[in-house]
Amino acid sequence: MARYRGTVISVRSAEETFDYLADFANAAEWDPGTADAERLDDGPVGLGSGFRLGVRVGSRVVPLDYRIVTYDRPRRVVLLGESDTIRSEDTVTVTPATDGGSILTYDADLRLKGRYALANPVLRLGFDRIGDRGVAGLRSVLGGPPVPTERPQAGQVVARTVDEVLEASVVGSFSSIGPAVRSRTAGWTPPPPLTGKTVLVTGATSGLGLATASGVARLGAQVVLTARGHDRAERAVDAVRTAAPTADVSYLLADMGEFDQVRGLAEEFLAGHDRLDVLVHNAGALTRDRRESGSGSELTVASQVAGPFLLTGLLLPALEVAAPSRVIQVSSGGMYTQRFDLASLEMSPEVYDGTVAYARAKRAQLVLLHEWVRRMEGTGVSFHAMHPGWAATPGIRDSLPGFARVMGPLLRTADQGADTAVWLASSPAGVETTGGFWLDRRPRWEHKVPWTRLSEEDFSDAGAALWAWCAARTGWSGPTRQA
């Protein structure tokens, strides 16, 4: 089986976008892999409508008949194409955008049948390229913003090669060398403006959170930052206003590990804002000693897994109003060392290790992120995580003083660490994709060693189990999985 998922921002209304995609006779206009397309029946397009596409397979054109098996205008249409050798299921989901346009998500599932099924693993290798060409065609036809190319083709090859060498070295990738080299070889450009957008950043009183808040403020966003105390919050607001003198900056108070306070934060935000364009989860620290939140949960897990889960859920109405919107989780390289295991997520006092607890929480964040993607498909809310690299922040100096001392000259600045979070908050990539794990403006693998990886089925089950775990502890269960 090969699967491709892409997102396009359309300037057309949800109804217009839906009608265009539901009529598969239009496929040859936007899909380079379709040589020709025709309608097989008459009347309005709807449930049961049939189409015949001439699909390019190498030098040949192979006929493939499709019919509409789900038709929910203007939200969702599913077309099933089937022959003796191929089965293709194409799901189109459309969400209205606040500017009068819409967000289109195209999910294609292709598999070979019969004796050709053995070639399915090979099919996956080229399917992403086919999908990218189709999505590029949709962007052109529907008038969405072009994906910026920061380097000509030859330059892209060099940039990709340099990037992969840095990534393989780990130190070169995670240290200040990474952004210094990548920004030049990839030709980084300033992120797009965020004028008129509202961004909430948790844990924004210092380090990466403060750098992220300052970065989006410089892009013109209205910034709401969170903190645990008034004094630090006011100092952070002053720092953001120094970085962006005309910025609209305010703060709300809450400890992300205390669920009653998280509920109060969400209630206060919604009372003053009808939309939220970007939610950045940055709050959370590595603590040496085991502590418990007021709910009785281990504090690292409460503040970095359950608390962000609850806040995201409570703010969904504002995120959906602002669609296309984004939720960004600040992760850590420590998660590469851990395999997800719900049973050992909360460490007991007898075996507690703050570094391991922190790494396990960061791994859990990624498991939960993919569960959000499954449950929020078609809503226009995208979810991403980003790894800031090794940055010289107060958190690193306090929790890992030995590491900070040894790596000191090579540590990133807070601005370098926060760059990808700021870029994801404003770049088209932040809404044209979802479920990504990013470092230095590129998606990355979530595993560096094979023993941390779960099978596809186990990973899906882990997401559902972690969701239920968070729901039981916070009292918020949220949306069910998409069918």
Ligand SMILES: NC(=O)c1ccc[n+]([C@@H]2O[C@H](COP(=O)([O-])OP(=O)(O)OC[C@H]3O[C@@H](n4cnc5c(N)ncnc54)[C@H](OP(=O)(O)O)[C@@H]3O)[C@@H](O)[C@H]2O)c1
The other form holds:
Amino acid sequence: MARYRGTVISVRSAEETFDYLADFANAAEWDPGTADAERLDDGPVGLGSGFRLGVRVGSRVVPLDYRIVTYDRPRRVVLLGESDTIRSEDTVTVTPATDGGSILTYDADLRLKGRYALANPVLRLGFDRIGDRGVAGLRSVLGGPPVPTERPQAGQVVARTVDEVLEASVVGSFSSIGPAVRSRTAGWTPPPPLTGKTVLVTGATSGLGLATASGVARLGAQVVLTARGHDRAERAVDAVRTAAPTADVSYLLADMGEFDQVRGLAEEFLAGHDRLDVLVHNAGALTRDRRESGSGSELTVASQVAGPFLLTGLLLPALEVAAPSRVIQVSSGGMYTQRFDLASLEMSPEVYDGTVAYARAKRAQLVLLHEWVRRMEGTGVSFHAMHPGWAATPGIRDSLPGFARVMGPLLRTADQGADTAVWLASSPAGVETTGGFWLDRRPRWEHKVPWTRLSEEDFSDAGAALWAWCAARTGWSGPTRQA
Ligand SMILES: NC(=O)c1ccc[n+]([C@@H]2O[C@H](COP(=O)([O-])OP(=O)(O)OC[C@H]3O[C@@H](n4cnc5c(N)ncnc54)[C@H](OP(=O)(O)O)[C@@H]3O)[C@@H](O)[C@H]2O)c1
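Since we've got the form predicted on its own here, give me the form predicted together with the ligand too.
Every chain and every other molecule in the complex is listed next, the one we just looked at coming first.
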């Protein structure tokens, strides 16, 4: 069996995206692996509609008949293609985006049958590449202007245009201008309630963590915050109760770079809670001087990569009980400056530079995010990373005082920086999609310059290697990769 999963951000509405994908007669337009495609019946596309695709296999074109076996417009369509030798199941899930566009996840499952089944491992090798080409084709078709047949509302077009103009200028997007403008555009609505949900936020004593804990508490969540000391934890609990007077809020202690403490934190959480709906990995700092955790690992990487890896792993039972549940990593736009390289992730004392170490750790969080997605497929636990832009917090004032002074009024408030984490914790997009990197409630590209990008194959290998590295450091190895 070979499996491919890809996500595409579409500028078309959920309905338009769904209709385009469900009509497999369009497949040759976006999938380079399809030579031609035709409809086998008449009438509106729906459950049972049939299509014949000419599928490229080497230099030959082989016919494969598909039928729609699930049709839930505009959310989910499943197409099943079957011949004597091959079975292909393609699932498309579409989620509306706040700006009138949509996010689609394409899940393709291909297997050879009968005596050809022996070749399934070989099929798997090339399938990622075929999937990548199809997803790239979808991006070029759906990333274009909306189809003219259904006119989007003017506000949605404006929202999209404004968002893209802001995103093109880093200052406009990362500063307080980003949320100030985007929050006035169509579709930016208050996040849904979190009543009955349990949310754990690490590093919630100040800045974005405290704003996230307060934000989810206001939405009705039971909040468990984490801190490194009782005094700051108690002050944070009081602050959350001030923001949300009826909130159920408590705290647990752990330094995220000390793996024994992380284990203790997980044990205590699991002793008191049987479910975890949202885990927000927020704890983090840019450390000017190189420090090591008790395990001998450099502190930035230990506390922001390996520690969160271990905590997620140990809390998986509670996340799976609560599924659909979500894990949200607070990353940083700083990671745009770094290419992932495991060998230089943990910086030695001779070359240590706090800003670089921090940016590398944040890039590593993205690599690990995709590895979690690969390994947790089908469990109902979604994984996201977001970056807060530039927000006025004690953290940014301590670590980058010059930058904080110059940017001054252009820095976001902590609430603005935390908004996307709170929104991902509560909105349907947080469970209906996985693997996104978000800013201001929209998925963003993970690269702003080409040299930070790895090939698909190298990226996949990097994920496996980073996982193995974290497993070796923390002693937790978790689920293996799915086929
Ligand atoms: N502010 C920004 O503009 C910005 C931009 C990009 C990314 N971020 C990210 O946002 C997150 C929050 O940052 P912030 O700006 O809100 O900073 P902050 O006000 O300094 O808050 C950082 C929080 O993380 C905790 N923390 C730091 N190291 C820890 C460790 N080893 N173990 C456990 N907790 C630890 C701190 O706890 P203590 O109270 O014990 O110190 C504090 O609660 C970080 O991941 C940061 O990288 C912030």
